[in-house]
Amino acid sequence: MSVPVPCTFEVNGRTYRPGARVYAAICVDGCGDEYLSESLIRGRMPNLAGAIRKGKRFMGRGVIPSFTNPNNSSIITGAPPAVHGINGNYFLDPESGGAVMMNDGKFLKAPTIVATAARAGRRCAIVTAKEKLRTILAHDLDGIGFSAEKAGQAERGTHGIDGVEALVGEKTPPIYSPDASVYVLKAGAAMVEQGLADLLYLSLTDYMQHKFAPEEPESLDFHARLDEQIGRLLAAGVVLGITADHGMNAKHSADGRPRVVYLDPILLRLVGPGCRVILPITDPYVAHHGSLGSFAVVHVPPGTDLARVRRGLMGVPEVTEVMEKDIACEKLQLHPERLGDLVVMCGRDTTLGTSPAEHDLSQLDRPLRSHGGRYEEMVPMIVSEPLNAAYRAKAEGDPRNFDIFDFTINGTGS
């Protein structure tokens, strides 16, 4: 395998200086720190434990809304949504009046770290579990980009690689399974071992975290499988940076029923007809969460007294925060073009919906676990090599999950 070529490149206001090493950032989707703690305490992740002993484990602050698309977009650009434009999975198009899913690279307003690194001479690869993310994160990439969900359909002309199933040694996995996430890491390790990539982004799926709490046997077994592939990457000499896009919490009552505040009837009472609620968690993978998360965007008719509506929503016991658009953009670093008039968040054990008829919960075969608000904001960050003095200090400050490439590439140099 040829030695990676050191280079320097700048993207979104940061300079990256990868040396003659292989670097990989891993996003363990939905992995609150308690998942790693449970598995580490029980001895199920010995390879990760070794990486922590050698390197550094700390906590970072993710992007709110604590959903997959905005956080992965932030990690791949090293910047908040105010820069890259992806505030959630959906936004309301003011021209058409319809809800638009942001599952295409055309919605990115900023270049990615990986695409920029490829232009600087690195052999770059992106592997995602979900196809919806691949189409965003591999935007403008002159390299390898494919999803576990569609691994068997990857072609050299469109994905930079073919024969993925032969490379990994396994068929394309079901997306609703732990295998989808494990497949991502297996593919990453195989590419490194065969000299196909030396700067990678590997993004998993939170199917297991939506279904199982950290201490459940299925969760522990899943993290043990991830650890095997982490060990494989470490054995290949990869400098690893590991973080999550968001945490995960139980959102149900003691009898297992989802805890939901439906906003449509509340807004009808406060404002009358004409309001529109957008739930940015919404995506095609309804078996994960039934489109129920802890963050919502509200559009109101022109001339509405926003202060009165905000006070009314704050009167709902389960609601914890309501911000008008300008405040939300400032405090949460969101992009104003793709945001409504109000942002609403709720408590740790509760979700926000539109109306009962709009949510298909028939595919939820276990009590609801979900994310989106403040209580899923803090996530683990791990770098497998010792940090230099500047980045040890940065780790003790207010690191963001979208700093993970910075820590992994720049923080491990002298």
Contents of the next structure:
Number of protein chains: 2
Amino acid sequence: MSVPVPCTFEVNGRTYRPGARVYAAICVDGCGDEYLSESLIRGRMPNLAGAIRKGKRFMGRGVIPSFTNPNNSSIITGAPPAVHGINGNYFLDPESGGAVMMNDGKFLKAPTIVATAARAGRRCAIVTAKEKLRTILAHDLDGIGFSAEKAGQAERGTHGIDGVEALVGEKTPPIYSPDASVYVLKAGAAMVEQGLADLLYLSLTDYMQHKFAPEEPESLDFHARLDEQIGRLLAAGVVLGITADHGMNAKHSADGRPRVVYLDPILLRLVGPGCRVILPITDPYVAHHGSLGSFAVVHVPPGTDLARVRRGLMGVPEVTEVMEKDIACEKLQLHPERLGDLVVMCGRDTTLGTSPAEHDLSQLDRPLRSHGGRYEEMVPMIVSEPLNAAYRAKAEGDPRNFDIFDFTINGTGS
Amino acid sequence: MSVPVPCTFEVNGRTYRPGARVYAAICVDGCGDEYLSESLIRGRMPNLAGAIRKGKRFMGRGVIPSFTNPNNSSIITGAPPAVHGINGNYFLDPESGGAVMMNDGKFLKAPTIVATAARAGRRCAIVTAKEKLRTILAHDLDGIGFSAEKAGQAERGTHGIDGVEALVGEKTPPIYSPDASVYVLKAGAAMVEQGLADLLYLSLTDYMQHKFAPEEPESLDFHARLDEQIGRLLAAGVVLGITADHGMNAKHSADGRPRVVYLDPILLRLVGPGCRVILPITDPYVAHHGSLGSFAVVHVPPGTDLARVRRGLMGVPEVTEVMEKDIACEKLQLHPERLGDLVVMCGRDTTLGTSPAEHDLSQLDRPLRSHGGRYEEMVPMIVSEPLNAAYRAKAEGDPRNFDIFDFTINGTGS
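For comparison with the form predicted alone, would you give the structure of this protein in the form predicted in complex with a further copy of the same chain?
After this comes the whole thing, all chains and molecules, with the earlier chain placed first.
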């Protein structure tokens, strides 16, 4: 087994100095801090508990919109959407007037930490649960990059690896299952054990978190399975950094029906025709959430009195924040090229939709849990080794989830 | 020892049905969820751990401004500031032009749960750490009400009890100490053990949380001491509800200096003379926080273009939200009589001040930790017994910290 080569590289304004250790950052998709707390107090995550006691657990601020693509893109670049350009899963192309899905590396406007590390001599690997995310995150990577969803199709020429099923010892898992996430960690652990990679990004899916509350048995069992693999990684000597892309909250009324504010009719009343609502949570994996999240982008016709629309939207009881585009770009560090005129956020227990006809809620087989807004912004961060003084101070500030590679690589060791 | 008398009473639109049990709600002042997590994972709160495993831990949304008085007033009334009128510690009296401290029950516009329960036949007690809070919370109470700060001065005629020091077995503690909070719980446990009260509100002080981060030894020791008393209360058969008034975050730069945005000079530039900034965290106990929190109220001269000032304030990098008065009253459920023209909030690691001359930072003997804004809004809620189905559903929504009496009394039992 080869010893990892210490090196220094710079990407998006930060310098990383990995030593002769294996480093892995894990993004536990949708892991609100409560998921860890509930599993930990029931003794279901003993390996994580050990890592916390040895290292540090603290809260990080994620990217808003608190969705998967913007946050994973931020974690892999160490930078906000203003730098990497991925404001959501979708944006409205002003030229075509169509909604464009950002599921390709070409939309990424910044180099990734992992691709840069590979050029500096590290043996890098990215494993995602969903294929859509692999295509963004493994952009330009001279290393290993594959998804659990298409593990069996990984080939050396295109994915830097083949024989993944044999390596993991398991067939490609179904994407709508807890197995998809566990598979990502199993693949990561196997690659480390086999000496195939020494700087890894392992990004899970929030299928389980969308379905189950933190204390439900299915959730506890899922986290126990994650913990087993965390234990494997720790046993292999990996310096682990763990965070989440966003939290997760129940978004349904007591009778189990989704709580939704439909924006199209409200905008029709406030502005008239010609508005366009983009829900950047929308993705091809509809069973999770029915495209219902707590963040929306609104495009209005030219000449619209934005101040009046802002006040009108703030008058909707469930709406919590409305920002004009320039303010949203500043406060949320979003990219101006792929944003509408207003961003709208709603409360902890509510989602924003377009119109009832456009949301297929028949796919929801459990009461809706979702994310996207301010109440899913804060996520746990865990580093498995003690932080040095500079990073202990940094943790006592406003650490971001996309600082996780920085904390894991630069924050450990002296 | 007398058996508690089941009864039914209504207050501020809610009905409470306490059974033949002793109920106690505890407000652990400044208890961000991380304080519990850090102490729990180190095994320093075994009694709390048992209560969580038997009952339920979940996150509650507090009142913004995330300060002590508005939240304690909400907890004791089960209602937001729009109902009880306590928007902060201070407000600007439009008639006198002076800042008025709301440290008296006369400012409370709504009856309290505890006073109403006492009239319905329960034996009620309120113990606070600080005297300032006792005068608000014990308003109109036919029962026991005293503060740890002035425990030795409690008299039967005015406080419903005397001989507190003998009861607790300890002298009145200094208010600037961990002992002040522990004393509150000791007094509560002693009263329950002696059969003096069967419905209690025990409200601590955040002196320790302002000084120490969750994982610091002083903080862990403090929480272990709280846990001992929680164990006493549980052993006495109490149904416990635990929450916090607000969270707590580090608000200083890496060199330990407070991070402050001073609003007076900004408003002078944006508006000109005649603005007035009220910091509702201000109180007579200055050693905690130097009157620096993450929420401010701004009064502007009549005729000022509020939209322009809002946009100007949003242009300050550290500012996160600015709301006009009517929107703030709606979204934050504040009382319109005691509010200025704009409310301003800032980020997790920053505070708002008036001008440097008005803040005595020499009293801060540790790097500033404080609260008041959006990032200290979410707090833990714990009920020591299993929730019934209706309240399990309610917990999966947007439970408020001021629902703690409701959850504790109505949410347990069938």
